[in-house]
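Below sits a lone chain in structure tokens, taken as the form predicted alone.
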Amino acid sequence: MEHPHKPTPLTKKFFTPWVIVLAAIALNGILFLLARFVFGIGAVTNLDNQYPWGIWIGLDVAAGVALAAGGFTTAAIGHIMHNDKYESIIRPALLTALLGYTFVAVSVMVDLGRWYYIWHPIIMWNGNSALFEVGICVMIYLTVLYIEFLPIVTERFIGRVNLPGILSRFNKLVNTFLIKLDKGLDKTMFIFIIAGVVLSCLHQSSLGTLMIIAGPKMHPLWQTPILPLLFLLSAIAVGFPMVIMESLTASRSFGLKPETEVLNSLSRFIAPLLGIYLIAKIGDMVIRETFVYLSELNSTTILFGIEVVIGVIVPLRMFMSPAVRESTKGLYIASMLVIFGIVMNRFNNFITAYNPPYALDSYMPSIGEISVTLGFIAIEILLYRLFVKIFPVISIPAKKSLSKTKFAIRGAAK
């Protein structure tokens, strides 16, 4: 029988080489940062009037809110079709996405010439544009996701709240409001979650109108009328893969059990939704009789090789083999390609597909780019490290009940 799993901070230790070399690539991106906003976007970036955007978009906003996917497929799956086994999974998911869509916002804030203006879309509406649609859904989205998160907060503090010197008369007004807090989110959750997979359904489409806007200036191998439903696809088929790289590399850095039975079952539905991504991409191509580019041998062709081939048909063919599937090293690395396949659609449908009329030069990204969006990833993995110590978000084997099947297992022996 398997061992009950209960959430519970983590006690290992939070500094190692590896955070280490975190942490300076984290300062190293937060420099460039402020000295985009004291010297201005130009003074940092590649950008100008042909390339209005670059990997700020392509990778940390579109790439992120695809590979932060797993928040809403994993409630899905987990909540609203109610498969328990499910459950050590989802909390780890959250908290990827919520860190991921808090930097998707802040990378759009950085990315604005006025950034200041990022608080125009509350209350400047305008219901025929697509980057609205998406702006909107995303803020909204990423309070669901606070919402979402604040049960874990709760369990954590309730009968704990300790407040130093003073302000310790308020421990058990503060104690009091976090058991009423969680009796009513307990109550309402079912609204939150409900509304969490419908707007990352909403937005997840619309970043792919976003490019069909773009028209001609696409190259045809990935500009088409159902790009918002290739993004869709994409997106949920890349979730949980995301889940899976997310819950083995903890495993590992935290020195614990990988989490195999679970991870093996929630890899059965990724090859069925790979395929149905693929079915649907060259099924578009065939329509569009758009294959013909693919005869032409130059950067473009070979990028969308790359990103079909290596990050959609090798993972689809990997995670059908049962060998594979049981496997964590196998899991591990079709997981890690179908991520780099989604991140390159989106590097390609923003970047390498778009060819802004009169371009005189090619668009290539600073190092300040680079290395923000470097710090921004960096800065998401020292976060995910802190709050799992101080949250109960990883599930471990309770020690009662280990310590009670060992004893079983030396009583049965005798």
Partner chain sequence: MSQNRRDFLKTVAAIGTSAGALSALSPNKVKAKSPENLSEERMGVLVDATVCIGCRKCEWACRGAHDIENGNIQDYADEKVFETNRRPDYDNLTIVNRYESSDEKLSNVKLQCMHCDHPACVSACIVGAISKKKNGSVVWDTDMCIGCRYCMVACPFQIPAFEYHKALDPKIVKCDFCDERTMEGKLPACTAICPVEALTYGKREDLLIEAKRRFKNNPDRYYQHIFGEHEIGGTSWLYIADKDLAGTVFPKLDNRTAPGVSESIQHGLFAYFVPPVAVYALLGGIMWLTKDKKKTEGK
The other form holds:
Amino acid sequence: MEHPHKPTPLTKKFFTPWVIVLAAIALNGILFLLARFVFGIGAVTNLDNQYPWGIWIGLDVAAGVALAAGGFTTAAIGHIMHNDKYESIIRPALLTALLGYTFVAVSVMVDLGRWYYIWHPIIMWNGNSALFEVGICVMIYLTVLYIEFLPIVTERFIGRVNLPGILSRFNKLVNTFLIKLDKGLDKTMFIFIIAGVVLSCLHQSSLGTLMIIAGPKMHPLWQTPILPLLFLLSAIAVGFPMVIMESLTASRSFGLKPETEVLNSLSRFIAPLLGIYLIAKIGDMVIRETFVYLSELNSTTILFGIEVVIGVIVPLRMFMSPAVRESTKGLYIASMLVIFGIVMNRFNNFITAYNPPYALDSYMPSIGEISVTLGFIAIEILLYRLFVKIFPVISIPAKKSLSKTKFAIRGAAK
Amino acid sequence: MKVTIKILLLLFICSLSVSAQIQSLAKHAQMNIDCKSCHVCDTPTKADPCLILCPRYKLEVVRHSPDEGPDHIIIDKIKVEKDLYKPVQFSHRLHSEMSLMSGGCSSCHHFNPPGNIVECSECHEPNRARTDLSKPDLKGAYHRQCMDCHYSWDAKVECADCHELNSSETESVRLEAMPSKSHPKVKEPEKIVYETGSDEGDLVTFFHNEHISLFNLECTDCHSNESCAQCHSQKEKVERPILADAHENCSACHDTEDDCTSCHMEMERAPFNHFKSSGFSLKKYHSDVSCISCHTAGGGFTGLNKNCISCHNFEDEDFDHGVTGLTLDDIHIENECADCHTETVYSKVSCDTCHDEDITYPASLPGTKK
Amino acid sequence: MSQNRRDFLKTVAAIGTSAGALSALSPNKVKAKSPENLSEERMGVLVDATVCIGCRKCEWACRGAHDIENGNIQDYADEKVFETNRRPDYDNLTIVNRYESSDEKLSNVKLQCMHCDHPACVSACIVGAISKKKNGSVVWDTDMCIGCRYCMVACPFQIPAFEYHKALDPKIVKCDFCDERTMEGKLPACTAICPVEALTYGKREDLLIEAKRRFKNNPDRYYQHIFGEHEIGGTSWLYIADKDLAGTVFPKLDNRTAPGVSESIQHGLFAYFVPPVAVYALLGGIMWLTKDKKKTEGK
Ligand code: SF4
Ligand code: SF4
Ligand code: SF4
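Mind giving me the form predicted in complex with the partner chain, seeing as the form predicted alone was just shown?
Entire complex below, previous chain first.
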């Protein structure tokens, strides 16, 4: 077993001008968050009885979950199908999923009116509720993600446990524990990996079921009984573009050589996946004859057009061209478009399509909501940056001395 | 033997019950009610009278005049622990007078079988929590009765318009004022010009005042079955209802079948003037006389002779000359009419029959003028 | 390696059984909350918009019955409120709106939770805090509620309101069919006070009969349709009026139950946990096979 790439903690310095900008955005978000907890949801958001859900659910949660799909799609292709080629992108994808889902959970908590009861669904069940299913799956999946991440933590600390001061006498003990844990995890990891994929499929689709119950309140362009399928397909389709986008961004930001070869072969999957999604979406429209709504020109249909044309059809065409797939720039733009398309889709499903019967005017996210959403994204990026500096996540192009198996290194530390 | 007795007995019982039914039928029949107002089926029997639930809009058999009812009624049937309002004083007389213009007594007394007037509370339960939902409870029934009209013409009607607050200090004075209270005099229009769009002449000028003062019609002769809201409307301006049959009210007196042009004209017509249309002035003696006391032959108002005797029989012993404004003195009262009125036109008087030329009418009078 | 494989199989089997156990447990829970077995005895209210006079006494009484500051009853005569189309809110569980009816006459209609026979809110609630009771009322347990507001998204009548202004302990609020009062044998506050009995409280069945009786006796007075008889699978509150209320006062709804589609999808995905377990087994199989192949190749 050869590892051409070996994940290593990065040594680049943390602060750059961009990081400071992100920190400012994060701080701004945190201030509004504080306001939300001190003065209530009404004070910060534009939500009301007509529009109970805004971008905190539509973007932070729904789009967040979709974009974290890279975690399970890479796990499926890398671990379950044992395609070792993709090993190097599994860890970054896992970290994104981990952070993504953590922030999904946090966002849900922020949006919950009675956030201190967020644990209620664990003991109070309503099997009829799509939201219950989403909630439970996300909770379990989040746990699974943390477990999947554990080996990275153990790998980082085994042989390097260095507790401060008086605690240092436990160094050895902790070290042994970590080694035991690592061994145990290694044996059972497949359970969690499969569980992760199953859970992802379940809640990605159930996220689509969420809005079905809104029935006629939802615009027919989006309201369809196959919403769960569309959500699942689109989540699968956005998984790889997300990984590509991240990998390219990270390598650029850390000044590494982009892993074009891996990414290129990964990008071959995207066009078929997007294609399937598009066929399902268009097919559904044709069967239910909802295209008649496209004859009117208003903000709703325009947003639908943007979502489908710019977010699906254009990148689909781009990913079909080998030239695009081979150029870093092409890959980056096409991936960004897919991501944009899916974010639009989630936004449209949860916000554009939702037309409450008695609303006098339509919902526009408030400054507070936007600030919090942007703040979360900024914090996520910052944490990602921090994590890859602490833990061996990103693979650095191989040097001969490092191309040993992970057990070889650890064995040395024993 | 036994069997025959049994059969006889049976027959006897049957005939009894049949006669009983016939009797009650007879009573019903006297009342001139449509069977369908109470029974749903064609042949109701005693065992299965198939009565309809509540003949809300159908049954009214007894008509009374407004003065037969009470002047006012105190409504205090509904009592709760803490009454917010005083009992309601209802001006029955006023309302019954008004009702003549619309549905009559039955607009409120909708279930009014022979016998005593049925009180609301005899059918409508005072308890709102009940099993029979087919009629509103008493409180609902009262309020609906009032609000059906009051609300339909004024959505702004307030509780305090009928209910006095229990907490209000002022002693009630409305009761005393009530008997004299009646519907305020309706301001009647002088004339209405209808644009009918008819070929025979677009305009019909209707002189409302003439029909009342000249032709002595009662309000209810034309205005029957009208809802209060026709005059009292939520909307500022009352629009005149378009009659289903435009001639409905007119044809009772006018020939609307063959004679169009007497009403339908190209321009507004002038008020009715007997002198202009017939050359016979009504001013002097006939202003209070109804049309038909002269125009006795039905079907037309023409053809009368202007001669007095074509109507008046002055030869009558009892003729009181005073009605002309001239009371004859003792000497002249003994005369025959023709002694002075030598022509059939009674306004012409000749004194020559008895007197010399120096005595002429009206320089000298045969009596005293009023 | 064979050791490994046996482990693998064992664990897969173990997960399978535990999932099975879970599924055996959950359908019962699901059934307990489901309103499938609707009681014949369930109550309802017939709202006759042709009778309502817009006095808003019901608003006053409803507030009073729910410990909401309701002020002086005389102030409710203020007609100005009719200028806007109001909606039930946390401080007013029911409201009366005025609308222009067919012949340009003004009519009034009282709105509150419809107490659906197949309530979307009950199906949606993540913790099952909302339930449909035998007597027809749809009530909720504030202590369970986590404030996710999914019931508000689900409700076709946009009824549940949320106390957005509260930072701590905000609650979902809606008409509860005066649950406390009816349990004491009293009438719902609004139906008790209505001066004209525009609100008739009774068994839903009887109300339907009564509504049809009114249609028959007064064909001119009514638009011959009971809103709520079939809409959205039926509601406990039924409306009759002089015009079609769907599309103006109420949204246009078809007769399928609100949670029908989503629940069948939901149950399809989770039918006794079979699909998830099947996927799990399938993936496990793939993983095992590819692993096996690679190991052999490695040798
Ligand atoms: S009207 Fe809305 S809140 Fe009321 S029972 Fe139906 S779905 Fe639930
Ligand atoms: S039933 Fe009770 S809670 Fe519902 S509107 Fe009437 S008074 Fe309010
Ligand atoms: S109390 Fe009755 S009449 Fe008054 S507004 Fe309410 S429903 Fe209408």
